[in-house]
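Only one chain is included here, represented as structure tokens and corresponding to the form predicted alone.
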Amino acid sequence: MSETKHKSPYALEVRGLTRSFGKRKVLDNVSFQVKHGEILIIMGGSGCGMSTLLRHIIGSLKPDAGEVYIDGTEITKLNDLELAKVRKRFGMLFQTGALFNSLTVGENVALPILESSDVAPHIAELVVKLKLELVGLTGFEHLKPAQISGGMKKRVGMARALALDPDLLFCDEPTAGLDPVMTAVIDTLTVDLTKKLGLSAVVVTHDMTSAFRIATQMIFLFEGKVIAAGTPEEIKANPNPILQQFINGDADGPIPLKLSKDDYLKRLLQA
């Protein structure tokens, strides 16, 4: 994708975003931006405010404060028509594939195209081969859910994301639940769609092997903050304890591991 179609030099831009849940805040000041073409991985630990977060990047909570920009448009003070509109422009891979178990493989990568414009059903039939075709999973649209494994199913909410031609990509937790063997199919899977399809992506992750194959930017939540940022190699050299700890999988370092009543139900808030 040529440079010139863009508004802004990022994909994503995140300005300061704040939120709190009556006394607890769950984001704090949060701040970094995503290039064309990047691919950010969001990592922390449970209850770090990392599913809060892509929340407001999607536009489904509205901030305390700070701005989010998709591709230079704030889309925070947007009304439900206008982030309709915006929202076109990305997709969305959920952490469970979130399929429509009524419906075949093909019928669920044609819904966001048939509810989102007047294209004929014909057309729309070859859309969904052309994405289907791109996870590999050519053939397989007369099928239902059930009739597929989990990997296939992370496959087919990836075709679905992508049906209208999105130029940013969000993942939450894509690899949740695969084997090793197919997590390293959905991260090849991911790079070569950036890079085929000139995407950008944002991946919401606690799989660090996954997230260091696949990033070109990373960022490191912890209660609710930006503690860490930078490129994989970065990151990997910075010093910081609490990060260290949580990329090393560590038992021992100083995330608290014993959690009080009032910290555990803080967390459960950020979750």
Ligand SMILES: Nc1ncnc2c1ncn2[C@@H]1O[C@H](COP(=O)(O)OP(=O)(O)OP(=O)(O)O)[C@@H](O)[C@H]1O
The other form holds:
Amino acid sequence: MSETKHKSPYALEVRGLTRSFGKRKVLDNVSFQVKHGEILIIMGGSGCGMSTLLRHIIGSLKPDAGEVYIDGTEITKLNDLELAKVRKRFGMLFQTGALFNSLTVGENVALPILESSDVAPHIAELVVKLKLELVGLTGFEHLKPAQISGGMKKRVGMARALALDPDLLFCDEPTAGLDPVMTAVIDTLTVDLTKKLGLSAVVVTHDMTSAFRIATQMIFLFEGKVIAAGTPEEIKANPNPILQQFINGDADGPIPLKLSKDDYLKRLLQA
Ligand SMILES: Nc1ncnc2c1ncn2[C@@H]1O[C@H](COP(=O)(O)OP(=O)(O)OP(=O)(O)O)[C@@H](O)[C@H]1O
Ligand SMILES: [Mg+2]
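Let's see the other form, the form predicted in complex with the named molecule, since the form predicted alone is already up.
Entire complex below, previous chain first.
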């Protein structure tokens, strides 16, 4: 892919994104950039606003303040029609999979292809086969979501996210619920796609092995703010105790728990 294809040096730029739900500020002046071809990992504790951040980036939610630029185009103020055009360049793997239960696996993957172009059904079918092969699901086209495992649903979601050959791939916990081998398959796929096709990716994950395997850049969210950003090496070397507690998965540290470990054990013993 040639560099001249791009308007901006950044596939994605987020500036000062702020959003509250009621009195709670879930995103607080979040800023970062993703250069073309990079894989940005977003890390943070559960409930710190990662899925909300992705929803703002893809334009499903509007921020209270701040901007989102997709290859130089500011999208927070676009109307639905203009946004739909920009969104054709995104692939999004939702945290919950978001598959349609009444459709088969194949139909779920075909949906964005049939919705957004005049592709003949037999061509769409070929594309579906190819995308399912990429995620190791050849032969599962005819099953319904209820007939496949949680991990397989994730991979169908990934195949659907890749259906339109996006420039930008967003994945919300793509490997949650997958075994280590399938996690490695999805990780390798993400890295291969960015390297071979020049795609850029933004991946939310709690899986630190996966995060350090694929990231070219990382940000860490805490209480709605970016409290650390850098390359995997810089993140590893960052002395911030909150970040280090998270990376190392330590129970004790500065990350506040709603219930302390001792209180939790006490309650467990009383139960
Ligand atoms: N539409 C909404 N209305 C009100 N509150 C919301 C809404 N969406 C998200 N929130 C709140 O924002 C906070 C962050 O939610 P979000 O889904 O972004 O978490 P997360 O960082 O993705 O966590 P997890 O890792 O568990 O998925 C939560 O407290 C959630 O209740
Ligand atoms: Mg989430």
